[in-house]
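A lone chain, given as structure tokens: the form predicted on its own.
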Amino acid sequence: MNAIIVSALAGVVMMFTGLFFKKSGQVQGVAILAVLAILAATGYDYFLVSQTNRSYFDMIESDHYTAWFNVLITACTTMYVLLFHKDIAKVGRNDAEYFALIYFVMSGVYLLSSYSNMLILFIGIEILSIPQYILAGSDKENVKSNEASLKYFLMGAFTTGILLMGITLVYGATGSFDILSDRFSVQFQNTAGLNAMSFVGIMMIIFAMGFKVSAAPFHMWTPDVYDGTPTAFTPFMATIAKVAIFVAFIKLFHFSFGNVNDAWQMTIAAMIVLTLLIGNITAVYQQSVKRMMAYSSIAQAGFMLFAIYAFNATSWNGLLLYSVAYTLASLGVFAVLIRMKDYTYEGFQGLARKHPIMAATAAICLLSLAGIPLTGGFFAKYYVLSATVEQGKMLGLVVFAVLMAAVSAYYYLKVIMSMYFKEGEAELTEEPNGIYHFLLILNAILVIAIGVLPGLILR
């Protein structure tokens, strides 16, 4: 594909410009010009898909749903690099190369979404987590950074063992890394013919992907990690990269697990529980609105993972809706937050009356994230939990959902109610220009866009 050649070539042009540029303008201005380079690539991709075809000897899947997934997660990563590029060329010296590093994290991105080989599946996570591991620890004067850098590492090393181990056990039960070959359509025809060693396979599989996109309770590592890379960066990690493993996961399970769902699906649907339990309960307690978003990503994971749990077309589409839907959201808020001084609740007092587009564009990107209509939150959230409703199943999880959106509407409402609510004196770390607000309001214009014609990211 054009998108994983492009994006990998990027990053290596990014690691030369360093040597030739030496002004931080002219690096950031070859990276907005490389991010655009792979959206074009993508565009391409996805005007010339007319048909579900493999190559790369039958271990790269195209088809319509997976170019324009490449295409919207593309276009959220520009948004990224427009509106964080002067903050990561603030974390250090090599700017050159963090730009580097997060266009290899999208080649691993294309890896994910195209697959049909568990080994492209396996190296697509690798290249997807390394440049993280380095992104984490880049800030090499903080100590915070630097154990959120091993943290990570370790973590993702662990991980690693965990999936490898599953792929083996079910490669050892099916005889291919293939997921849509006939072997496999054997094997996992019904619940009933599936055997041991393909059941811990699963079990393994589905471990390590709680691990990769902090679902509980494997979601230790998140609010540490998260908390101590450089800001620029986290939400880079939280969102951009987080979805393309879903992504992956729900083209796994639906694909080749789907007929032995009953082997799985109970799994899952705990993962669930305690995601949006842990993850909501937790961040309602937090000082830092940084750690709350910390822990909210873990509950909007809790979310991602009702698409993953109920396998039919809407899930499908209600996991594109919310990938846009909360890496938007989560750029908006983080541009803003990486402005202040203060990451308290406090440190946002009086913002609305100094800077009323921070205020407002950061107001309707958490009214996003708490799923409030008019956003593209609410329509993700209606999407993934009508594909748990349309199956029948386990209806009692989509109360318990509702419910815990509602707890998750309160730490987002505070930080709204700081805002505009509360006295004080909200410091910035430098002053905002035209072409930031410009974005910003873009940003939020796009979050609305979805809120009301959500058609407009569904195909």
Given for the second form:
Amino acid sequence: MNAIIVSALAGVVMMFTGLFFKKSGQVQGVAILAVLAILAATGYDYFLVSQTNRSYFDMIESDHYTAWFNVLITACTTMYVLLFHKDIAKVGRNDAEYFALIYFVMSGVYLLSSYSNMLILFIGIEILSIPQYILAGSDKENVKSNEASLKYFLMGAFTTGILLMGITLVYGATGSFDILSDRFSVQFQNTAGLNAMSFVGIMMIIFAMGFKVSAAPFHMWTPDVYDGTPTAFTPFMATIAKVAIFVAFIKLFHFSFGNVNDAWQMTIAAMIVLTLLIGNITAVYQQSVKRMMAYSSIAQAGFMLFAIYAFNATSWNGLLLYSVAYTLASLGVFAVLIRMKDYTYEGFQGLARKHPIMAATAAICLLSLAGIPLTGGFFAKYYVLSATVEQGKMLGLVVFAVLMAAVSAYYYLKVIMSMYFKEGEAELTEEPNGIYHFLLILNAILVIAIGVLPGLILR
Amino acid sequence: MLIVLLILIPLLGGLAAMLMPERNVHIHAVGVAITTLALAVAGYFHFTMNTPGIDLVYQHSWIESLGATFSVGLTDGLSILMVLLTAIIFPFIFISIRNKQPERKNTFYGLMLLAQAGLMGVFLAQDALLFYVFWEVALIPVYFLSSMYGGPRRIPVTFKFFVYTFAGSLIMLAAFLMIYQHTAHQFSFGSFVGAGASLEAGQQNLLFWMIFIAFAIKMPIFPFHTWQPDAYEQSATPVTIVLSAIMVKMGLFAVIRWLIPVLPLASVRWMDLILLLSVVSVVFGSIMAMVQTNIKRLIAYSSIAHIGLMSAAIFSQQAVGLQGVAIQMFNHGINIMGLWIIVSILENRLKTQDLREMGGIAKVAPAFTIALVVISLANIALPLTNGFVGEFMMFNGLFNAASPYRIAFTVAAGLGVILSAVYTLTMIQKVAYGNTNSLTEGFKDLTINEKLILILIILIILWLGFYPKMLMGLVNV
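Okay, that was the form predicted on its own. Show me the form predicted in complex with the partner chain next.
Full assembly next; the chain just shown is listed first.
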């Protein structure tokens, strides 16, 4: 698992970069090299993986899926760094540290995608979360950023406690941290044999995970945190850091708790309904596109929860596709949003006429988030819903979800309407340059490529 | 390969249109549209003559893990008719606006051609997932077109249209997913038919309604029609033509191609109710058309009535009725395109859509009046115009439907036909006869370009009226 080490090292290197390089441009250059190094490391890992192998005292387990997920999510991170490195550096004076924190989060991402021990799960979630608390508050002079950080930290720390309690209870019931061990399979053989201690443990883990992925009713922090966080970090927190938790989520619930699904599936189903309902309906009423995207990330999490609910081969594939499609689409929208002077819908008016490439990319990405065919978002939604239909239970849930997808089209299209059909002077903070345009076009092409040939992503 | 080109040429032509210099884009779009028409005509001849060595089906692997294939084909007369209609309408639209170019030409022609590619895909797809993808994709360019060009209320109106149809389509997708679970993990038409047959009645009923709602919104059938008059009124004429001549046919086409064969039991089970909705559409559309003062809304409601009759004929499930529907889908497309072109000429010269402000145009513009009268008469299916044969066959089918209420339905639908004569003739009278007023005094007669277009349309109307065998031969059962 070179990626874990390389990403942690990249973080350390970035911290020292601030000492040696005084110019922000140089720091950004090192940051880009660092993310490329991490990408190369994940690629090398993928190349090495022949079959499932466990290492580090059986605490880390890597297989084709994990390695491929790491490659994809790192490719998305590379895209994120390339698109946003200037904006990241502009947030405050500690530019090198921001990149360092991002790479520490990546280290957590790799731990979460390849853990096989609940301690690693816990450590992974902590490594993923703590840098995010700092990133949320990195705009120190901004009250909203401080509020975001404090809120996120207090609630996140509390939830971590619940997660730890859940892990402890499961450990108490099984006597093992190893999620693939025989003790787990004996304890979680069938629902009838489930004792109260492990049931409470499972529920606590669900609640904690639900908090981390911003599923309702544990979503309260999300809009304020995503809105208050500097716009350069919001897309990273809402996508890459979030989908990693979904992979950890499905791994635990498929491999360890799969046989006792009667005990927890209804809870997940209720969470799905609430998440889709609250996320979508509230997003409709937002005035600011950034806040709308925060609620939309709640709604999208509702769709990803379907993968957990169904926990079959299709849902693993669906999660892979959803991670990439959702991340790329959000990055595209945020890359345009961050250049806007005014984050409200009015601020986008007339963008298509003044900056057609920005508007077209944002439109394609928004259509992808809405799940229109020929964009990646369609097959992402298709796979997670298909997994649920395959499972055969609660088909009403699927119908409810597609109706909510129609609601989501409402608020995504509102942005498109502002950009394309309304007259206005969309003002930018900074004129776009050629590289930025190239990256936007590349992003849009990738979103469409996944929508035409999802086989590129699936393994 | 011919079949793929039918989709590929408008697709690539549309993308190219967005990137090329603005002064070339009109001629480019006309060229692409005429090439597509030539290909469609070639497809028609290959189909009728059964040319050896020409394969009208194309298949390529697409998403192997799902069992979805890129599978397109001209397999029956209905798809040929729809492909021909799609191929004919676009060159007509492009030539008819030669002298009145829209703003932002690159976007306009690019999106129009993309819409054509999507529509072709809908009519050619032989794979359920591919069909769904094209069904949605055809909507996107049309959504952008009708939001960018048209009347003052176009943005909210089009938005309603989009959200309505998108919601319907998603429910259809959920139904497709459920049917897919009963196949051997394949999306091909054949496997869907097999899976549908294996379903028990209860499941078929549920899936039937999930799919029917999507198609009914698109057609539109009462009570799902509320988006339609507003959308027709507010969109720019070229877009309205695409909407009314082709896009609403997607709904009818999809019922014949995907709904009835896949869920035959439920289609019979719910026949009475759907016949009732269809006939209500006919009567409601006709009555609403009678009281309209806006000419665009009048035509919009008359279109609801016509589509209602076609839907009734489809669900009566008689061979002769289905044949009539196939013919009428083509002819209605041609006629309504003619009507919209007439309306756009009126609107451009008088700057109003209000019938009360018109009158006396026959005195100042005889050529225009002839075109108006012929196309309007075709719209009420007078004998010797193209509308007659299809309408006759549809009534024949409806009358022979296996429904206890068939006579009542036929009489009610027949009432709709009588009403259609009333409102159409009233419309002609209000536009063309009576005294000229200050507005219509200076009405210029048709230009050469307009004459050419309208004469061509009238020729098609009369030719297919005298010699309907050309269409009937295609859809012989």
